[in-house]
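Heads up, the chain below is alone and in the form predicted on its own; it's given as structure tokens.
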Amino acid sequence: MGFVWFWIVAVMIAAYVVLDGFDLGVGILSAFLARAEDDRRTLIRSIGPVWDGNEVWLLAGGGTLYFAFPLLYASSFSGFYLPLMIVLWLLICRGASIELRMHTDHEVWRTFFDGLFFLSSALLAIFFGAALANVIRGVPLGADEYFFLPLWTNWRVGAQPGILDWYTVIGGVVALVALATHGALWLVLKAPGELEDRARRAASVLWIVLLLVTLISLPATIAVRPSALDNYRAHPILFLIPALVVAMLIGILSFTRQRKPLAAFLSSSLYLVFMLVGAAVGLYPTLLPSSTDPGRDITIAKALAGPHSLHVGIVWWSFGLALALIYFITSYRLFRGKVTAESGYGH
């Protein structure tokens, strides 16, 4: 059951990154691609009916973590208290910016909400990337399996790191570029005319940066956590995962040049999935590594809830997942096709 729930949580995190990832990417690009009010309206309408539903996967993932691995939930939510509060406020600010800008005709307020939309989206991407990098790098778990991290210390990876150091900054940059690329490819699917062309050009430029930061992040991860390769060496077939990451990068570029937007967007989605799967495989069966003593690692065996709870939970989780899939399939099917400044989502 530990193996099953580990991958259930991983799937829900991957679903959030893929689905809310393009929402964040649209927000990141909003400051660069929108030239007029019609462009800004089109950007908002391109994510309008789905952005809040996509965030459900983040809440569901956190709830599943609490249910299946209560020790991990308690330790991580306590140790990452500061960044979690920052993320919470960024989510609030982003939601307010999307909803409230459409309720005012005052240019100053619209400019304010547009800036808030960009800033909160960019910072969320950076913080999510840095959070994953923190988990891969490890945290200073104490004997009581709790820890505290300041926002930064000396920017070095070591026994007593901060939330931000050179490695977690790399993680934040990878997430920022990857989600911006993902958002650009979504806009190629949804936006019409000149805005679509600008999004396609942005995706091509961002692809070069994404390739570079991906190539930097892989050796950086091995340098920070050499044990991340243990599972790969034990099961060489797992080296297919980084090969698939490279294949998806090639697919993004190739399909973008061939003007096959759906295939390019799906390649971007799978790139994100395989990057996350690669990280999960490198960590398994550890959930949260210790940067001070490997014996203090929070593993699946340590953190797993009781067997009765897990067996009952998987029944209810399956039922909830079925309802969620019906909702999402219906929403995206109804929302297919292009949007404009005057059509699609509005208030």
The other form holds:
Amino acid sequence: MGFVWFWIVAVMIAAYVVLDGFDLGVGILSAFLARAEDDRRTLIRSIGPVWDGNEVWLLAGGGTLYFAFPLLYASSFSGFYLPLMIVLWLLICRGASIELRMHTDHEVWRTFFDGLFFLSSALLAIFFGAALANVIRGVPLGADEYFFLPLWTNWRVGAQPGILDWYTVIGGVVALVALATHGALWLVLKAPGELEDRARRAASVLWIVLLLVTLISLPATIAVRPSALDNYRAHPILFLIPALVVAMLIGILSFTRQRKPLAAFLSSSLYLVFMLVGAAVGLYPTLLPSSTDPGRDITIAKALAGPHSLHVGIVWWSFGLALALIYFITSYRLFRGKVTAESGYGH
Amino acid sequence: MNALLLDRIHFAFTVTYHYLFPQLTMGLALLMVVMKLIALRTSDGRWNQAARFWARIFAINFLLGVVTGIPMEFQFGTNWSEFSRLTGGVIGQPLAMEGIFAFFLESTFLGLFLFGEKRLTRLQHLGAAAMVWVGSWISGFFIIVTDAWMQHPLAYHVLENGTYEVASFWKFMLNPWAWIQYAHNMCGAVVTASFVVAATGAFYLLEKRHEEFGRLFLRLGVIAGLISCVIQIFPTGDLHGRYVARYQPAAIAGMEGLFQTRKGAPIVLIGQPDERTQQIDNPLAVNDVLSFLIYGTTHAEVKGLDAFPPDQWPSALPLLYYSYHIMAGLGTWFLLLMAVAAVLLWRGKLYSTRWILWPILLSFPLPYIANTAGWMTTEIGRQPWLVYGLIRTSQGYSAHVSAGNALFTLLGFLGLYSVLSILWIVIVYRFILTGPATSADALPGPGTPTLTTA
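Now show me the form predicted together with its partner chain; what you just gave was the form predicted on its own.
Whole complex next, starting from this chain.
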């Protein structure tokens, strides 16, 4: 049961990263790719009907985490109090800027909301990357299974780290670059004309940076958490996952060059998935490692909810997720193809 | 100020602010389905335009509901971690289900409804509206089930590590408290939406602007308003009150300001509770009515606060008393107003009767206050318990998050939400001034194919 729920939560987080990832990426790129008002509207329209649904994966994933591993939810959410609250504020600013920009005709307000959209998207990407890196690095769990982390201490990875240290900053940068690339590939798929060309050029440049930071992040992870390799050593077949990460990176580049935008976008989606799966394999069966004493790690066994809830949960979760997939396929099919001028609403 | 108090204010403020939006969107979703249905049946294009107009207002309220709602789920973990650890096995379930069954449905079909009118047939577009409505009402249900378990816990057992788990999924979902509270709450959402729609209509008629739509809005708002105001009081409000009286007698004593246990208990209409002297100052009360309302006979004994040890009294007694009285008083006013308006509508005089249009216009904020007061009644009445009879509020908060950090984020939310409020008011007011018939889509006659405002 614990194994199943571990992977259910991991899949939901991966779905969130892949789906909200491209609209965060569009936000990051909006400051660089959009030159005229038309471009900006096209960017927003390319994510208009779907970004809100993408964000639901964060809520649904969070809810599922709460339900399956209450102790993990309680400990990590209160321990990461400050960064989570900042994430909430950023999500509020971002949602508001997307919606409110559509409803104003004034240059000043539009510029303001565009700036907010860019800034909140970029910071969210960095925070999400840093959050994952925090989980991999571990936190100073107390005997009562709680902890509290300040935003930063001395930027070193020690027994009493802050949310931000050199390792988690690398995590943030990887996420920023990966989601920007992902967003660029989405725009190649959705944007018409010159904007599409600009997005393709951006994707090529970002790809080189992404390759670099990915290659830096792998040894950094092993340096910070040597035990991340335990599962890999026990089952060498798992080394396929990092190999697939590299394969997907190559896929992004070659499909972009061959003008196969859908294949390139799917490669980048799978790149994100395999990065996350690789991290999850490194952690399993730990959910939140302790930076001080491995005996205090929050493991699946410690955090798992009662058996009855989980059995009932499997039933409704499978049913509910099947429904959600139908909605998503319907929606993405209906809005497939390039963005057109009159596909907005409001003004 | 200690961390516990700040965490309570934190949750109370963010949830109160959040609920300004869903109470409108849940009610408005139903009214938009009604508009789309009338448009489809009568082929009267004005109703499609009306639906499109309200969809714009719906969208911005929905968005604000979503972005202010995410902090609610997070706060269980951030500020109430011990409560989450203890009860995640119970209330984590409906919260996860809300995401999976309601939010996916709502967000997808709202996208189709707002962006897809051109790509869908008229029937499909009505279907999208209906799915948005269903999604928002499912969402409301899971939240109420969560709250109902905190009000009236059942179908649980305690595991070895002291945490709670659902013992019977169906008993938990069919908690009678939840269904009564759900009916009362959803009806309250329809009251809010009806008053907003009717007030917009009254505004157009008084302002002599978009008068054709003013009449449509007024008619729909008054009819839906009258129906929902009646159901709000009887049977849902009545049933809810009896349930609280049966399972939370200390809460009902606090709500009514009944300090002493007595037969033929009075209902206090107006008066100020004084905790020190344990009596109501300047009371205007009617004898026997409270006994009758709860037990159906005028001589029944109703337990006063003196029947309970002080550590089980609702901890913010005067606030509880006023919340309840404001809710009940406003509910009475809504019924009166809508009944008079409905009579005038029936006699064909509503649109030209200025003395009724003015109170309809001015009353639009009141359902927001009444719904908020109702929720305050139910949540303050639950105190000092977090889960009634099982976990005290003082046991549930995040002891590792210092008061300084809690105050920092509370101030952050206060600031951010102030800015959001201003933007929200400006934009919704502009939508209302612009009105349903914009230059981009001139009035289409009956039977004209639908157009999307680009």
